[in-house]
Amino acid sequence: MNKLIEEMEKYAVEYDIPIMQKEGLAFFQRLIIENHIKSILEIGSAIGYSAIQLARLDPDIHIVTIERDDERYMKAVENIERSGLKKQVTLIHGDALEMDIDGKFDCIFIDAAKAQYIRFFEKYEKLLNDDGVIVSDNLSFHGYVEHPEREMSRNLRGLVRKIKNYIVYLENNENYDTSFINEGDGLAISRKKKTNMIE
């Protein structure tokens, strides 16, 4: 598994593949083993990266990951398969966007494209549990969004306001509590809030 891990950092370099930094991946599995988390539904597959490093944490962890990239999703099959995790993981073909999925999780983890991330969210949370967490990955982009004042082309520009424009919307989301982490690229960890039954 380990040489597996390592063929697949290597390629992300090669080949410009974002897959998730070791910083923010290492707090990702600590809140899924503290959390219980056994079900998780990923948007944004690339080449199976972190759905590999998520299901083998636990035989009982089950993943649902979609990728719409023709090349990195037959990658991500590849990959998949010789971890040995194929039962754990089910991999989707498609467009998150245009799809319905079915069943209920306990964490969404949202790492795909970043100018869509709110439209992602509004998609899928109705498929959370009342427990659940959404992650979302990437929220510093690189330091860009920390750094505006850096040189940046219009097509990066746009993007990092997309992305605050993400953070703004999650701040002032009355039904969840949001944490922003800074390790790896930047994570927001989401909770549901607790509906008080009693006045």
Ligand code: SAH
Second form
Amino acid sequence: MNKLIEEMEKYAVEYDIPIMQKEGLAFFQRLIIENHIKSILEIGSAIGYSAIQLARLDPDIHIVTIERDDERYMKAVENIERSGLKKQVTLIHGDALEMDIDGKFDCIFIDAAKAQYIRFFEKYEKLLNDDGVIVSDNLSFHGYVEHPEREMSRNLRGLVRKIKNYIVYLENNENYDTSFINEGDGLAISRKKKTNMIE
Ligand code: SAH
Ligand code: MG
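The form predicted on its own done, now the form predicted in complex with the named molecule:
After this comes the whole thing, all chains and molecules, with the earlier chain placed first.
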């Protein structure tokens, strides 16, 4: 397993695949264990790195993960096969915004196109279990979000603006308590608030 993990990390560097950073992943793994999370929906599998890193924590964890890019999807199929965790990981090929997923999840992990985070959140939050959490990755976007003074292309500036909008959206979302974690490339942990029946 460690050899496979190492190979995936090398592959990610070589082919510029934005897999989760080590500290962010370690934080996320602790969150999964401490909260007894058993079912995860991941949006953005890339080569299957984070899905494998989460599935290996506990044989009772099951992950449904979606990837739209053909080449990355193929690589993820291969890596998941090699990991021996095929029974725990269901990989779906396609655009997460154009499909319907069945089921309920303890955790939804948003790690796909950064400009679309609000859309992913709104489409998939209905699949979250009552005490579930939505985890979003890359809210720092390599530090650009905190450092708007840096020189950026127009595209990058647009993306950073969208990530900022998402942060504001989470802060103002009354149905969730969100904390922002400064580990890896910046994570948000949004916990669904208990609904009050007597109001
Ligand atoms: N979670 C992975 C990294 C994902 S990188 C890990 O940490 O190992 C983000 C991935 O999201 C890319 O591979 C990209 O192709 C995919 N993606 C972006 N928008 C998507 C969409 N709408 N539906 C499915 N996948 C998407
Ligand atoms: Mg990421």
